[in-house]
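Just one chain follows, in the form predicted on its own, and it is written as structure tokens.
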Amino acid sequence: MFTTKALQEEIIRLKKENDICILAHAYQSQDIWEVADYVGDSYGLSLEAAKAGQTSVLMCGVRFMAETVKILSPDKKVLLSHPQAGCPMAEQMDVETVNQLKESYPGYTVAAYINTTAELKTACDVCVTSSSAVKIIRGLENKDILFIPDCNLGAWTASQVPEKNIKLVEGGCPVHAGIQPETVESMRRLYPEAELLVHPECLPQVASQADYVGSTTGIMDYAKNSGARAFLIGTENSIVQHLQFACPDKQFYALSKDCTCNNMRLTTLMDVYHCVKGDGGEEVRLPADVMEKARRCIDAMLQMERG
């Protein structure tokens, strides 16, 4: 039987000897945060995943960003923590949906919100984050953009860059689009001093009324360095607890008790123990040509981003 520490120090024992660089996207618990070489947003990790010397590459989070790992580092062994663990945004859309939208909006640059599945980045011309993605769409030659799926981060972004004519497709992250305003109001009223910090994933109706809108990242380290000494934290609940150790002398509150993300909740500590000894987890192939198709939409991205 282990207690959490001893599972913690034995999983820290076997990843060195298996040479497994462990990531965790924030919204994972507290305790799979304190095993891993690093913790943050999907892309952020995949970039943290290329530079690493580890051989083998464990992501704890949802399918995508396991792909997205693979596509930027196609050479080393790639784990994802949980078989089960996908993303209901990144599977609303496929590439047969894709090519038919190019079809009707002929002539518009394809953008797709790193949260899609591999083969879907393959029919789109660049990916963006929801920390960059005004950045990249104003930066694009095109006026005209078809942003896909999450319309709520597309409307976001589309208020920040007016000059675009954005196209947005029905779609997007269920979870946070399930905080509604009227949850806002009646948590305003709960914990007036608190200023409200919201993923551009939420309801523009939600968002509007933010003290700031940005990535989980963003949120974490505006939080940090806020002197405001209480929070609404409107992204996955996991933030909450997150931001309770690292800043013990502020207060943070749930935005909506109802936003936690199954999916990543399906990965525990002993999940992570089982895949670094060898015996758990599901390794992440994807063809040649997915890969090297995709990559160029996440090329594209990083181009920009550099210039």
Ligand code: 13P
Contents of the next structure:
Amino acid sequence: MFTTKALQEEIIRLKKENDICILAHAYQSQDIWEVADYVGDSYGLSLEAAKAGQTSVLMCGVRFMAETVKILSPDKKVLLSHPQAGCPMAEQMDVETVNQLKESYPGYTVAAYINTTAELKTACDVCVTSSSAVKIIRGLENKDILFIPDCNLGAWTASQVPEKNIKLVEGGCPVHAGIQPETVESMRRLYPEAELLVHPECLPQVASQADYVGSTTGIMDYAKNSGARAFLIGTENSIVQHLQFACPDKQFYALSKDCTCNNMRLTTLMDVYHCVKGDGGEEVRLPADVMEKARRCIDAMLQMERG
Ligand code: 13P
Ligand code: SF4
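Could you present the same protein in the form predicted together with this ligand, rather than the form predicted on its own shown above?
Then the entire complex follows, led off by the chain already shown.
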């Protein structure tokens, strides 16, 4: 039987022996963070994916993140940490629907949240992440933008870039969109001194009450640097624990007990062990034409973000 520490040591030994880079999304558990080469939000992960020097990459997160790694590193072996870890938002829209929307909105630039399938990205012009959306949308030449599939991130972005004409469609993250404005009001009454930090996937009636709206990494950075001592966290509840480890002198409270992503929670440290050992996870394989077309959409974001 392994202890957590012994298992982590074995994972670190095996990842070096087998030349594997472990990337972990911020929503992964603390024990997985501790064995990862890089932990971050979707935007940071896409940058690291392109940079990793190892021959293999293990993506601890959900399927669209592993697909993004494969698209940016087509010659590497890319593993998804748990074959069933999907993102319900990424699966909400198919290419046919996007093509129909494009017919209804001719001349619009199609901006896709990175939380979409590789196949869907082939029909879109540019990707955005929660941390890059405002800069990317502001920098687009076209005034008319069709934003898919998260109407909440889209609405928040539109509020920051009023000069653009942004068309939103119905869709979003069931986990974040489940946080109700009434919950915010009652938590504010309970912890009046706390700052409210939320992810832009939350409803506009929630985001509009926040002291800070940003990506998972953005929320963590804000909390670390803020002079406040207490915070209400409106994103996946794993971030509450990560912040408690990072800032033991501050208080962090989950805005809603129900803000749990079951897909992100699927991967365990034992899954990571099996992946680096060679008998776990799922190797991501995508058709060459899908990778090529989806890459244009991701590269457009990376170029604009750098430029
Ligand atoms: P980030 O862009 O903050 O990584 O968010 C991704 C995500 O899936 C949020 O639910
Ligand atoms: Fe997808 Fe929401 Fe889970 Fe993020 S929290 S992976 S958007 S279902």
